[in-house]
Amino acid sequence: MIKQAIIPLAGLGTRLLPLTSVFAKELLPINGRPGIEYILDECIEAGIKEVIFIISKKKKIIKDYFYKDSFYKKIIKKKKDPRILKEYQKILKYKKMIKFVYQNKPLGTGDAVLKTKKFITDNFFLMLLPDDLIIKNNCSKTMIKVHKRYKASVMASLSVNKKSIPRWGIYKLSKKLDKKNQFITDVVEKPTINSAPSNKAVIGRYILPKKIFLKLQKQKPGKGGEIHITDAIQSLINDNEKFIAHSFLGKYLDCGSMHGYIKSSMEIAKS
C-alpha cells in the first residue's frame, strides 16, 4: 500500500505575481482555505500517512504556517474561541504527518524529487503538484486502487483542447486496460499541435517507483538546464517499466495562474 507522498513547493509562482512577491502561492486562500490544505486532505483521504514537502529558504513561510504553536496557544488562552481551537487542532493534525526537505536552487521537478530519496521507504510513492486541484472525486485514492490492481506506476491524464497541446506534457498511449486506464509508451514534453501523439495531457498526480531515484541521479539537465521528471519517467518506460495513464473522474482546476486561481475559488465555493 502507498503510504508516502511528496509535494514540490519550491517554485517561485511567477504566474501569480504580484501576490507571490511576498507570499507563497500554496498558502493563498481558495474559498477561505490555503490551497495546500486541499492537497493534504486529498492525501489523508487516500490513506497517506506521511507527506514530504520540498521547499526553499524563500518559501520558509510554508513551514512557519504549520509551526505557530505558541501563537495559537496564546490566542486560545485569551479568547477561548472554539473556531480558533478547531483550526489549531487541524494544523496539528497536518503537522504530525509532514516532513520538510529543501531545494534552494530551481533545478527542476526531477531535482526536487531527488531531494526526498532518503525518506522514501516503500517501492512506490505518490507525488502531487500543488497547482493542480482535482475536486469532486479523490484522484489520488483512485490512482492507488489502479496501482494496486495492475502493479504499475500511474499518472493522471486529461483530454485537452487541441489548441492548448503545446503547453502540456502529452502521452503516447498503447493498450487499453479498461475504460479509464491505458498503458503509456511515451511522454512528450510540450509538443507542437501537429507532432503531438494524442490530446491526453499529464496532470499533477503521479504514482512513481522508488527506482526513479537511480535515473535522476544519473540524469543530465534537459530543457532550460533543469532536471525534468518526465525525462526520468521516459527512461523507465524505455526499460519496460509499466506506466498507466488514468483518466480521472474529478473536476480539474489550474490554480497556478491568476485566471485559474480566481476560477478555482469560484468553483470550490459552488461545490
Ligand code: UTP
Second form
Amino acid sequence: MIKQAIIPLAGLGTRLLPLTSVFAKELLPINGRPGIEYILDECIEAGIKEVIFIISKKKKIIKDYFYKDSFYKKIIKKKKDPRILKEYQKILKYKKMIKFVYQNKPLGTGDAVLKTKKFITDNFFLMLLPDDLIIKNNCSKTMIKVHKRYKASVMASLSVNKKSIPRWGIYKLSKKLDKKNQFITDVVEKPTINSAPSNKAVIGRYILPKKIFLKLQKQKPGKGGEIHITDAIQSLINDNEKFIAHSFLGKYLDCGSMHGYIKSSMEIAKS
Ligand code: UTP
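Okay, that was the form predicted on its own. Show me the form predicted together with uridine 5'-triphosphate next.
Below is the entire complex, every chain and molecule, led by the chain shown above.
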C-alpha cells in the first residue's frame, strides 16, 4: 500500500505575482479554502498517512498555517464559537500528518523530490503538485488502485490542445492495458508541437518508485537549467522500469496561473 505522499511547495510562483510577492500561492483561497487543503483532503481520502511538504525559508508561512495555533487557542477560550473550534480541529488533524523539509534554492522539481530521500520508507510513494487540482474524482485514490493492479509506477495524463503542447511534459505511449491506462515509453519535457510524440500531458499526480532517488542524485539540469522530475523518470524508463499513464476521471483545474486560479474558484463554487 502507498502510505506516504510528498508535495513540492518551494517554487517561486512567479505566474501569480503580485500575490506571491508576500504570500504563498498554496494558501490562497479557492472558493474560501486554501488550495493546499483540497490536496490534503485528496491524500487523506486516498489512505495516505504521512505527507511531506517541501518548502523554502521564504514560504515559512505554510508551516505557520499548520503549526502556529496560539491565536486559535486564545480565540476559542474567549468566543466558544463552534465554527472556529471545527476549523482548529481540522488544522490539528492535518498537522499530525505533515512533516517539513527545506529546499531553499528552487533548482527544479527533481531537486525538490531529492530533499525527501531520507524520509521515504516504502518502495513507492505518491507525489502531488499543488497547482494541479482535480475535482469530482479522487485521482490519487484511483492511481493507487492502478499501481496495485499492475505493480508499476503511475502518472496522471490529460489530453491537451495542440497549441499548448510546448508548456507540458508529453508522453509517448505504448501498450494499452485497459481503457484508462497505457504504458509509457518516453516522457518529453516541453517539446515543440512538431516533435511532440502525442497530445497526452503529465498532470501533477505521480506514484514513483524509491529508486528514483538514485537517478536524482546523479541528474544534471535539463531544459531551462532546472532539474526536472520527468528527466529522472525517463532515465528509469530507459532502465526498463514500468510507468503507466492514467487518464483520470474528474475535472482538472490549473491553479498556477492567474487566469486558471480565478477560474478554479468559479468551477469549485459550481460543483
Ligand atoms: P512550477 O515551476 O510549475 O511552479 O512548479 P512555480 O515555480 O511555483 O511557479 P511559477 O512557474 O514561477 O509561476 C511545480 C511545483 O513544483 C514546486 C512548486 O512549488 C510547484 O508546486 N517546485 C518547483 C519546487 O518545490 N521546487 C522547485 O525548485 C521548483
